[in-house]
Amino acid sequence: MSDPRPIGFFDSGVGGLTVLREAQRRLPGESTIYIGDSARHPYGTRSDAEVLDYAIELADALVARDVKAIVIACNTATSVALAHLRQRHPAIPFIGVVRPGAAAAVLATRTGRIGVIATEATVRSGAYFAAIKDQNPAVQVEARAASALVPLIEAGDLSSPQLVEAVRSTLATFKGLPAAAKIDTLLLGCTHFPLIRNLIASELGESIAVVDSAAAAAATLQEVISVNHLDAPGSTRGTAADPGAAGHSAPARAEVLPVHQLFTTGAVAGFSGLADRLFGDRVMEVEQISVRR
């Protein structure tokens, strides 16, 4: 049994493209629909009520497009809206980015001291602190707001002196911790931050592991699709009538190609430029859609 419907993704802007890229790498046979709410970014400095309202609108838009699962590719929206959206659309699996990232960080730490950089709203929610403590109550967590990085990255700035200084300022508190409290793992608690992962890792030094919540969320999505038997035709499992990668052989037939759609609520040019840098020759056309302001 297979399900050809697409997987939906939404984020406050371009950051969730890091999750989409990892998901397409892990699930190459799946179709996807992504909505980046660039017109209303950043979410991290908004109230919880605003973020919830936006998340509901974007999730409803994906449900209207008949998606089979939804990835909230935004840490702030995950922290604020995940439970509400699961109740609103109980028939659709929702995957957030907080718990997968927290689990990956707990597995990575050797000393039991983890740092988290995220938006103000995510830090305020305590979502990462709670998720990490759920994995291992003995782990020490140092969370810092880094909302200043988001608008720079959203604008396509991945290397300017201004960005470098903002990263240095953000990480200074971790580097200045006394030896007994120094972290050995930093969790990127915003899906925008993997876009500057190399810059962050370089500033921290080789002794600190940098964990990417985007990659962890994509791994969770892969498991959810498999466990719920939502795989696209010919993608991961199969029968003689519908062969998958591990299925039986069958007579030759036309290949089922995945379809990928990118939407932004903001300017197409900037969004498209960063998408091109992320996906390379896998060019996807970007369309603009309207939202409530």
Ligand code: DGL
Contents of the next structure:
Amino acid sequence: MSDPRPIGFFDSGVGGLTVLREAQRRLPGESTIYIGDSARHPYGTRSDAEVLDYAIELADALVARDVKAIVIACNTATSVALAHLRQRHPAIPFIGVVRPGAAAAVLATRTGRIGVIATEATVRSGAYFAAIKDQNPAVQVEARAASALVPLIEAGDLSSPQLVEAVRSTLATFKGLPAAAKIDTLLLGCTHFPLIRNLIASELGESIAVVDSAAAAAATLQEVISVNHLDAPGSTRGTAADPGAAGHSAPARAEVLPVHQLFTTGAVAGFSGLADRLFGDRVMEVEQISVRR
Ligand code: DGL
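Having gone through the form predicted alone, I am curious about the other one (the form predicted in complex with this ligand); can you provide its structure?
Time for the whole complex; same chain goes first.
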């Protein structure tokens, strides 16, 4: 059985492109539709009611485009809206980024002390604290809001002195922890942050591992597509129960050309600039769509 419909993704802006990139790497035969809500960005300093409202509108827009699954490529929207969206569209599998990120961080830590940087709304929701504790209740979690970094990154700033200073002051609180409370793993709990991963890692130093949810969420998506027999025609990899003709670990083959659509609710130029940097020579056309303001 196969399903040629696209997979939907949404974020408040460009951050979720980090998740889209990983998903396209793992599932090269799948078509995708991505919506970045740059016109109403940032989400992380808004109320839960506003984030929920926007998330509903974007999920509905993807469902109207007949997607077969939706990745909420935004930690803020995942924290606030995942449960609601699953109930609103019970036939659509929704994949959030919080649980995969938490699982990756718990696997990475050796000392059992994980730091999380995320938006104010994500930290306020306690979603990472709960997800990490669900994985291993003995792990200590130090979560810090870092909303100030988000608008800079969304504007395409990946290296200015202002950004470096903002990263330094965000990380200072982890560096200042007493020896017994020092973290050994920092989880990037906002999909904008992998865009400045190198800067964060170099400010932290080598003794702290930096983990994000993009690769883990893409792996979860791959599993959800596979076990539910939603693979695009010609791209099946089989499952643990049914290894398929080529075997479970064989690379997916793309026999039908996938179609990728990128939409922004904001200005196309800024969005394309970052998409080009991320996707390199694979040209991704960006179109504008409108939303309620
Ligand atoms: N990229 C988003 C996240 O993962 C949201 C950033 C924002 O809009 O504040 O939380």
